[in-house]
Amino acid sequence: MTISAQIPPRTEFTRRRLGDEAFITLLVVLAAVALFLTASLLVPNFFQLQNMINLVTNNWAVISLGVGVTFLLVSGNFDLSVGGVVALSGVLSVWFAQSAGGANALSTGLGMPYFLAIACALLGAMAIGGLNALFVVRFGVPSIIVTLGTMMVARGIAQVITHGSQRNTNLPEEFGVLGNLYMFGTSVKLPVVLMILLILIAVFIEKKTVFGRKTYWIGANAVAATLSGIDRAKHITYLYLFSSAIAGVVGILLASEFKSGFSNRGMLMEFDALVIALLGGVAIAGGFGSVVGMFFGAIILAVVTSAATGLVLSPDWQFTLKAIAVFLAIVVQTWALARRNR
């Protein structure tokens, strides 16, 4: 069967949907700019070039996770396991790389060469993605339930390996290189560059490839997508493997940056990744949204969090502000689309 037979041609509805998507993305961009200017008026020294850069570079991990989460949301599925996968992959990379003859249990590992250690840690992360796909696709369990469960499984394994603490000794010298490597003599680290490359690749896949179009069709109407010849099971499996691979890389880079494997690393990152996707206009029901919108949703969340810190608000208020921001984003998105389609 040819590609043209597999993918239905763009209808007037499809073209309008993409127009609505661009409209919502523009609203998100304008909201991010407006929030930044408002914060600049309220918080001393907020309007600075370095602060603008920090809003992105300090949130590279959550933005990277948001790419995989966005693709899955667009397909009509959740991935709340990414925070647990971050912890698991980081702990595994440390455990695999630690020398075999340590002074105690937490300093004793498997003694693998470093690059073999991170490759095996990445496979461990992708195993969680495979488990997600198995239960969602094969057994039909709702993705929000499956991924909540695998999040706890991944973090539980990390806690067992670290004995509820962390592993940070008896590591090879090269372990801390990747997470702390500055690029081209600048203050920009390798993880930030990888995040930018990931976003560019994701936007290309989303807008210019058959794979991206399939993702939207599955999210918009899974039954119609299946009847048109799309292998939904295989596609969703690829998306879960993709998301867990990103989370695995993030966990490995964070472990390298801090030279430790910590079972609580990545705590609540899965919810932040979901929040920035929703703030960016990704529809929770699937079939609508973009990686660019998710990125500016991350900027909105970063501005809110940074401004709250600058105003010396307690962490409790920061959580409240996040909740209000998500609620307003969903309400405004619904209202704006209703007004535009009237």
Contents of the next structure:
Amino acid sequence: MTISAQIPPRTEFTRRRLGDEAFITLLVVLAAVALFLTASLLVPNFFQLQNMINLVTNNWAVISLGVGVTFLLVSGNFDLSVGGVVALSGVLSVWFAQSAGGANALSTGLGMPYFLAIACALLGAMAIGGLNALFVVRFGVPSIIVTLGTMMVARGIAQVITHGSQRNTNLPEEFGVLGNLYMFGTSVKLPVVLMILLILIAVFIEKKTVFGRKTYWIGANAVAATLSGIDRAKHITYLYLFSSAIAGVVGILLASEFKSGFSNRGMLMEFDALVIALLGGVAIAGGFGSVVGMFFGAIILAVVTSAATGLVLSPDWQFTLKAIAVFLAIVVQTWALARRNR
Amino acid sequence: MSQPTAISQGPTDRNGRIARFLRDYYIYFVFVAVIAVLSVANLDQFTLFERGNFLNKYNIINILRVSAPLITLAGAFTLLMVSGYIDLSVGSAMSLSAVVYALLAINGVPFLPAFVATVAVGVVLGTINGFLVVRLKITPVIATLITLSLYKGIALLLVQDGVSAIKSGGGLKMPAWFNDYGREGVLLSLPMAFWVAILVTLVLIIVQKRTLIGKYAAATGGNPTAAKLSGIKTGKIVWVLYGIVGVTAALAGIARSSFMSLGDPLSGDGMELTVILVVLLGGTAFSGGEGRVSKSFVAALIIMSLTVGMLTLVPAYYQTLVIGSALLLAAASNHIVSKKGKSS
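Would you generate the structure of this protein in the form predicted together with its partner chain, following the form predicted on its own above?
Now the full complex is given, and it begins with the chain already shown.
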């Protein structure tokens, strides 16, 4: 058997399907650029290099979370637990690292060495991912309910550990280093560099590996994927662990940046991660979407919200703007695809 | 072979009957168990409930009073979920209604016009959801996530900058009657809001058991294609159900706003999760097709007893964890019992 026999020929069908995805991603990129240019015309001092950099660097946390959420959405599953996991892992890392003898309950931790502390916090975060996978894959509960539940469980544990507020005393010196490390003498911090690395790796996995393509097949047709020998349960378990690990790292970095474990950190981040994925053209039904699209979806949201702030709208506008942006994105994408495939 | 079969059939049949009995009535046992535990637990050493035990008159009245919004919402939400749809915007719709109601009241509109206008707003909010889901065919989760953000945004915009909620101050004063609807006892020392909640629940029980809307909702959720093929206008049914949920969200908002005597644009935050928890706890299948308004009513009482009762046993910061765990357990046990488990 020759190798060429195993690889399906590039038929009209496969070329068209991939084409649709590239088409939507291009649409998202164009929308982001057009919005940026419009905002530059309307808002003074908007068209500046530093502002462009800020649009990305201010949103490193949500974009990083968006990577895991995008993969899960592509496989046809929600992950709304990431915001809770951000709070949990941050609080855990602080609690583990605080020295054992403190003045009161909130300043007494477990006194672990820092790197052991963050490793354990990461494990705690991934336990939530494991819980997601257990309920979704083994018990067959709809993922939106499961991950809403685990979001509350994760945040609930964080609230119990911090007694509903925060822990920020009695921390070792090295705790605040990771989140505030400036890279290569620029104003760019380590978390941003990690986010860019994560996106590069994610794009590679998505486009060039079997794992990435399997994700699409599961999302496009779960039954067909199972029948063609893909271990769906294992795959989705990996995706949930992957997503919660990212959220765990984000939580640890945020805790380090602010030198505190705050039980309300990451509030609503799960919705923002979902929103940028949707703005970026990821289909809620699964099987369609890309990490690059998600990234530019985040840019769209960032441009819209920061332009609104620049136009001196009240910050209360952000919810309304988000709603309108997502609504337009979904309607336009559906319309564009329907028109193209007519 | 026939004899062993007959013998083995006995227990299986009995097991089946027990399982069915448990599935049909477990919610009432849970209710009794929760009440029993909360009544037995010693509350005297805590300062929060100086009046003594859980089952005393004042505590029961208090719990039923604060339950009014949740009870109002639970029934309509059950019907919507039975038809296989979901509304994540109920919390925001409730906040927006609370703000609108408080705004009208503080600007001198009498009770009845303000009440009717707010309910009309609720109809509009529900209809918008219905429009997005039925006409534009946006997935219910996403459509109502959009309106969650939208309604909350509008509620925040209606409250002027620098103020957290609509309340007395700045030359405007809340009218004296504002509190009455949610607090003042009219019958059995329970306020109007509670009796409206009971009325809504009774009407919806009748709607579910005796009218075509109830049957069609179950048919739509059980098998949408079959329902459509047998001539049911599923789109219309879903639209009506979203409208009903909008009305109950408005009623819940009025009750909450009147109880707290302010129009707080965040007062409904997280309500959608509590309602989903209640409805799932009541045995409604997330994928649609089965569920009872009456069971959701009992589940709402359980959750409110738990949230209020828990304050006397553990510090308030345990609440998120307990509710999250309850949500997971309710969802999992539902799907294991009904064996309708499907991923995603």
